[in-house]
Amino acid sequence: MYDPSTICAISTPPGTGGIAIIRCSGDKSFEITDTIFSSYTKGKRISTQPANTLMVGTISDESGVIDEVVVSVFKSPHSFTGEDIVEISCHGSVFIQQSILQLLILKGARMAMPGEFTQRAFLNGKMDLSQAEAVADLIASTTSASHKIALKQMRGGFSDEIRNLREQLVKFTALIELELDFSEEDVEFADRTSLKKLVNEIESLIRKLVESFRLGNAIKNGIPVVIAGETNVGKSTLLNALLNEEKAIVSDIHGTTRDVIEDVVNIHGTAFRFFDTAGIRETQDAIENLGIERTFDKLRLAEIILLVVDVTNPLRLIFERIHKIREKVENQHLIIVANKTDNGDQDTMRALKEMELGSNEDLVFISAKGRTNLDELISCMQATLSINQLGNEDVIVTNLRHYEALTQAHSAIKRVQEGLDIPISGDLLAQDIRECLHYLGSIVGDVTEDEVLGYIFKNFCIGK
């Protein structure tokens, strides 16, 4: 799984720009650049500088100097990767780059692949596999939220929550294990009223992880909003207002979108993913009865469904419309948006206020169209999710493999709670706390098999 060479890549985005830098990492790293780099200070070598240091001077091949650099040195342990590493700053010409990554190559040093850099830092000790999952969702990061969680963990907040489990779990099943020793003398050295507690509150734990998933997941790859109604109340209209672009057809004609139209915007550091769907009619149109049909399996798929209605309309069809998408309604959140407020009918615009709402139920005035009061209705969505409200204790998964992971978890110690309640024998109570303990040790890397580790790393991007 480990190959010792040493490696080098181009750790800055592709393409021309003011400054690259051009990394490389392993044994000979010092020993490799310093027969291309040449200090200002003369007579001084990179293999013998002390860590930390920056150095001046040029690379340069037989034909001479290709350009001037800087070189930062970084010694074992104390590096990113745990190895000696050097980074090249170079001028940001594609030729010079790839220049100098050519003569590292020629001199001894081998092309990186994808996240082998990060891989490294694994392997040597510097960071647990969560951590390192946590750096690719810090570089892919586009928004404040999903930035605020992947950076905190990196610095190890989710591991600290993982192992603080699996410490409290290794305890009990030592002396649960230790019981099946002296099984012939009947001792019980594992308090099973204490440990009923304590897998009660692990149990606890582990299924608001799970849980957290949701709101993570919707971080991470945008808060999927659905926007629903009825034909021409202004969905399309609504959209184009909140990209700020002019995505879909707006027509007074019915029917005009007859198909999920899809796009993600970042809206003050959340990322919204807009889902604009077929009104909801009875029609013979069979193509329009297609789009229907996605528009309900998308209100499913949301998070925030934004029921928009048209003021102008009579009461009656839009209470009909708000209990017909109530009912459709599980876990998301409803926001009922009055669309064409500025030429809506008083008397039903007063209803709609005094309509009774759930408690995850909003109501909204706008006019999409005029674009007023649509701070008002993204302040909404915000509130939905909190996550703005976000504090730094908070853990939140949004790993699909660390998902995946903790529900295993979460059966393996439900069969604890039920073992304990029946009760079960200790090798059996024993054996689904290890099993447990496995899926906890799988997150951050206590127990991973190579081919994980080859997936994980695989998606990152080369010189990371």
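Residue numbers count along the first chain shown, from 1. Rigid core here is just the name for the largest C-alpha set that superposes within 1.5 Å across the two forms. For clarity, every value in this text was computed on a predicted model and none was experimentally measured. Compared with the form predicted together with another copy of the chain:
- Lys235 is among the residues whose C-alpha shifts by 2 Å or more between the two forms once the rigid core is aligned.
- Fitting the two forms on the rigid core leaves the C-alpha of Ser141 displaced by under 2 angstroms between the two forms.
- In the core-superposed comparison between the two forms, the C-alpha atom of Glu201 has shifted by less than 2 angstroms.
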The other form holds:
There are 2 protein chains.
Amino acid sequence: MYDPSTICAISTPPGTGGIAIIRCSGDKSFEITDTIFSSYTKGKRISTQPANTLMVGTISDESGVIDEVVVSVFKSPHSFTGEDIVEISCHGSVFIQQSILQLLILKGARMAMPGEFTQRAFLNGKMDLSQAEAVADLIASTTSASHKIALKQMRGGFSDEIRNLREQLVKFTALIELELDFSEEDVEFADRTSLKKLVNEIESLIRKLVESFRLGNAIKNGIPVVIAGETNVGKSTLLNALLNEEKAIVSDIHGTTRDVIEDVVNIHGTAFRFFDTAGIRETQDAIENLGIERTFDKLRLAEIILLVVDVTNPLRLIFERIHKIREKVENQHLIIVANKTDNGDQDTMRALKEMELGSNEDLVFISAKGRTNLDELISCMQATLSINQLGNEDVIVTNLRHYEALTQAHSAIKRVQEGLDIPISGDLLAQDIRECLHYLGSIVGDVTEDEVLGYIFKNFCIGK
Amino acid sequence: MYDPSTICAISTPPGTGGIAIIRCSGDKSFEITDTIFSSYTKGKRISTQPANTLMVGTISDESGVIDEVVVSVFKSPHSFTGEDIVEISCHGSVFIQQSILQLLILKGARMAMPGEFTQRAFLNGKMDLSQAEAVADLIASTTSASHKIALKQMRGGFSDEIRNLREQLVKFTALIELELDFSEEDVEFADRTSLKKLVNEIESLIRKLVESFRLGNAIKNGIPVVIAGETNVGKSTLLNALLNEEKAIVSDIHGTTRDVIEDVVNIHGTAFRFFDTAGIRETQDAIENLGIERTFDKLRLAEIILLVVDVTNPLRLIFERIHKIREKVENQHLIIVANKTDNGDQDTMRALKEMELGSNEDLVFISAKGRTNLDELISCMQATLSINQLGNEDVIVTNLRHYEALTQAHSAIKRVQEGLDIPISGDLLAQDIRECLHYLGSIVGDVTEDEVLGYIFKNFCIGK
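Based on the form predicted alone presented above, generate the structure block for the form predicted together with another copy of the chain.
Up next: the whole complex, starting with the chain shown before.
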């Protein structure tokens, strides 16, 4: 798995700027950069430079100087990757960045794969796997909440939680093994109650983590929102109004793989993900009906359903529509958006206002075209998940891989819990505990396959 | 002029990447960053850190850690600006970059103006004005040739040339003053011939620099090309074919101000600037005729005129067109592009081949649609300016401000030259020499007004 070649990449954002950084990591990074760098202090060489120092000089190829640069020297094992690292800080022209990169490759370095610096940090034991994954999340984070969670995970908060769980499980195993030793003598557990108490605690902790993914995923990827409603009720106008909100920033989510292009909008500090909106936008399209069916399919993925109804339509039609969507809603937050209030019939609106609402339902009157009352709608959307009450101490799972591993770990611990009640033999219990330990270990990378590693790091940006 | 406040900016290219750098320069940069940075080595502070070293730690605000960072410490006067500088290398998320920048501002730094770091380097005598201007050119350079010239200028090559010229002028002044001293005694110049020789040399050097601007400007901004020709001869097809050349990279030129959007294309290592092509592209447009008139206006700005003729048209019409453009051409390179060879009449093509060409004219047969013979056309275009033969020792003027100052300096030295022939009094000669010295001095910034400085640095990118 561990490739000993020296790797290099442009680590700063792509494009032109004041400064750019080309990073080089590996056994030969000092040797390679020494062949192209001349210090302004005569005789100074990167190879003999003390760790954590800066050097000023030039980078040259055979035809002459390419740039005046500052070089940062980090020495193994006290570096990001755990290897010798040279960072070349050059003028931020694309031409210079490319020229220096090509020169490093010519001198024996190889272009780094996406995330390869972080992968090496993991392989060299500088961080565990969940911390390495958090590096990509940290870079991709666009809101305060997603940044906070990623940083905490990178700094080991989540790893501590997993370590704690594993220690508890090992303690439990010790008790079970005690029973195994005595089992031939047909002796019962010394104290089955305390065993049950311990496994209940572990199950509860894992469950809490599994459940946190709903919030974590919404924070990381935006709260998933589906806009539903008949043709011509103003769905696309509403979406555009929300996209154009003064403080809204439309952004791509980097470092995640999704097949469908979705609009992620940061509205007043909260990210919302409007998905499968292509169908919604093309309201004039013949395939609109198909689009509506697809929208229903997506409902179960949503945290919020905005059902747009047109208050200029007959009341019977509106109620029919609300009734229809209520049948499909499971535990999502249904916001009935009564649109076109500026032309709406007063009786219709009064009747709507008097309608009884479910516990997870809201009703907001707006004019998407006139942009009236959008703030109330946004407040309503923000109330769905308690992102703003996020405490510093909470561990929130944001990573699908972690969620899946935790779900498996939870199934295993549930079997242990049930096994204690039946009761089944300590042998079988031990097998389920090993499985639970395995899945928890896969999160921090104690047990991993190359394939999983490849999958994790391929979504990183190059240069990290 | 010199503002003592501590300034900060994001210096790396805008956007998301592995690493980003926030730079802070000024008297209080150590003090300010110390309030938000905690070293992982206990007790270490930026203020007491040796120069040119790196520190690892965290940046925090009152609500907690924002990021784990590496901090580079540069001390006055041995830094880029000549002031104390701290560079914070953080994870390249836009959120983190903005958070750290806002924190620095909260703690007393101020957002840097475009180019303000370089401006301070100039004001602190770390570089002269032409070197400071070269920093922006270096960052904007997209081709090998423009990079080479900008780097040379930044490293002082052009400044040396100007210094040399000024020394010669001072020497000349000394000789003139000698005459002034003796003038009351009605004594003639000791050796008027050697004076004339010296001023001729100076004039010739300045003229060479003035003339180099034609090449320098083409290298920096792309060789200006106008595509002329009747409607439907294939102008837009040709432009698109050139834009889509395998190795062509369409790029914006940063750091320059232009009112018209132009296509700058890097074809096989040479940049070409197709300007005012909007009219050319919309060949179906009713305003096409107006566009053609505008194209004629632009001819004088071009280095290359591509006259596209359609070989399926009657020969009389083609010759008429060639005749018409020849009347407008001054000293530009006229390339007659005989298009649609795949459908062309053989007699027409033979007649064209037999046509006599002027010394600065070429004829190339192509099919823009079939993309045949485009390479010959490109070679022909590349031959216009001898960019590829650019030597390491040549000083090339690329900056319009320098060109204008040199033109003024040249007028002044010409007056001195003529004055020696008349001859006029030493007093008047001395005045012209002072003027010449003034303009040369304005290039390197020995004489400058705030207004000029403001103009120069406002075109820089922020963070440099």
